[in-house]
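Single chain ahead, by itself, as structure tokens, in the form predicted on its own.
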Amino acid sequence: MGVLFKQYLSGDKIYTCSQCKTHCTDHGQLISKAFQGRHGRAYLFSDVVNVTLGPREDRMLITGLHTVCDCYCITCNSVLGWKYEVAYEESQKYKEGKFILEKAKVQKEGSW
């Protein structure tokens, strides 16, 4: 097994993996809090770090059919959410390339 390289984020509002506290993204990447995940509320982010992506799969979500990849914490391998690869409906194209992190799977660190 190789050396694990993690990116550490600076700033006072960081979202981390709730299991192992690995940095995932900062508040500046947040696009919306009005999303639904598998385990309740979820957040849409423009970018995340310290994740690996699973295989692409078509998934029927509330807003229609999307091709997504689950994203996993690189440290503890917990499923944190997913990445939108393809949105088939024109009104949903803004999600492509963006990430959902489930509120139940991340926590806030810093001075909120």
Given for the second form:
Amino acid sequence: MGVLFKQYLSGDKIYTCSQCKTHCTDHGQLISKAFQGRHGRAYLFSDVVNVTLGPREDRMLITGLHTVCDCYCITCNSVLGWKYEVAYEESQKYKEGKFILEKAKVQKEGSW
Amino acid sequence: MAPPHPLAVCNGSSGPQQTLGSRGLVNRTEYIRVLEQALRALGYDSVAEALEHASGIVQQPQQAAAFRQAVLFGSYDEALQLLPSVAADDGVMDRARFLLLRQKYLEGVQQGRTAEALQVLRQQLQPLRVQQQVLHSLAALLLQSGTGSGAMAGVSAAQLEQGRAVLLDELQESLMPSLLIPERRLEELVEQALVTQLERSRYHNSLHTRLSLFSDYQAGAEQLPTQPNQVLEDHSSEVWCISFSQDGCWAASASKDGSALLWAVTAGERLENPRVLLRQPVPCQLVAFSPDSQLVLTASLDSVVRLHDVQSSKLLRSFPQGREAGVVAISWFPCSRQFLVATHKLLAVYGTQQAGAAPQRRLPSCHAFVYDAVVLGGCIISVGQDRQVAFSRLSDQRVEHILESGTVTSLHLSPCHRFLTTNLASNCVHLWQLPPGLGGQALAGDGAAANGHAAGSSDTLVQQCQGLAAGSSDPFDELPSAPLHEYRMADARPGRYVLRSCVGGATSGFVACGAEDCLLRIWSRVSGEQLACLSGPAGCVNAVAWHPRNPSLIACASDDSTIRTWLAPAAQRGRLG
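Show the form predicted together with the partner chain, please, the one above being the form predicted on its own.
In what comes next, the whole complex appears, and the chain from above leads the way.
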């Protein structure tokens, strides 16, 4: 489908997709490690690259009702997590526009 | 002492109205004076004089005419005497004096009258308080000519005349234009009007335009290539790149099915006779023709760059880049004997005739990761993950940056080397205007001759001096800080693929780019508006190429495994050149 454009991140602490090693995000974008995804622990990041977003859907999560879009790795199309589009409770508004990546789906590049 | 006001010299200020033209912008006196100058320039002196008698308006006052004559005949002393009466104010008189004396000195040197020239230098130029550097370089010319005396002696009358005409143009800045009308003023005004008409017509795309003074130039949309011409289905998978050779006789395409095809462009503007350049199990990403159209490079996903001959379509050399390298760009130097291969971390220069497979030269890259690179003369333009477009000059290692607003996925240089388009990941294209002379001289050591500094040649002598006085500026200091235009594709969502745009058309007047929504858009380079939106491909349009010699032909490579071409309707009806 055309030549995929893969962005590369510079820095020492990079998270990559566990299946295809495409760069996803950087340690500097990490906001919190205390989240629960569908398959265990998940991290909250402010910005992620090399992902495409699926359609918006409303989901009832542990913290309440949210509108989210699933994120897919552009190279291997595996679901890495989701992006918060709208949060319906005031205390959850800080998550809007940020990404959740599941710990099982990403790995650290190199040893750090 | 201020010179007399020109209108006080001429009469005829009462009577007929003072402004002409439908908008009342043209001053009648000026109009008649310019007409008189044009008549004299055409050789009709008697007609000009008759006009002066009849209208009562002289072209220029006596002292201005005398000054002009003095300069053109080379009697510089007389010109110096007349200077105070024609100069605009005292401030510029020094500069005018310097120019006159310099020309006198140079002519003396050229004609071998060195004693006279020395006298000018010592007694007349010295007291003018000119910069020491300039005086020294003028003196150096005297020494140079002394040694190569043979070549100095014969300076033809035509060259003298030319030099004096150039001097008059330079002096214009110091003189009041109302006293001494700039040379060829009417022709200059008419040409300005014609150029404006050309620029105003958004669709202007023909090589041979006949501009007439009788009616305004109108170019219609039939000059844009919007009529589908061919659909070539010779590839079995997505086509990723397409390119025309500089001489316009060949086209090459690279595809995901691992093959690169070489097409011949016929006189009937059709791409025919595909020959296989390359067939590999891994997709072929890039093709690039050399500037002399004899060689073509292909790059595949197995990180091997291959060199092929165009006429025989045979493989000449291969340059493997290392297993996980990933070639992002290949680009030729203007000499057609060296090319640049850019991988994610490295820019390397190779020669076509080199012995081994190692690069001739490895260049430091200022980006952590390189996304695209292109060669412009002696300068390399590269773009990387830090959103900077870096210009690095090979001769002195100078590097300058332009900051882009988003991540750049690909670069394209226009054939005239004046414009650069950058494709952003946010689905838009930016057009940047590059300062002239950015490429500069070619790479040292490739045998190309440098700019003519041959000592002993008489006309470069004058050129050298004129360059010294003017002070040349480095184009690297004049890089733009903002793009000229931003062209948006319909989709606002960030795109996933690398799309290649191009600049083309008769005067590089158009920017074309394909998009993921399967449409090919053409924008005007001058005004920035979208002129055409072509449909036809059934997949993402990956690359677009505009024919460099024939502005009515455009081709695109698409994900539906086709290469499509479009022609301009005016060309199909045989009206365009």
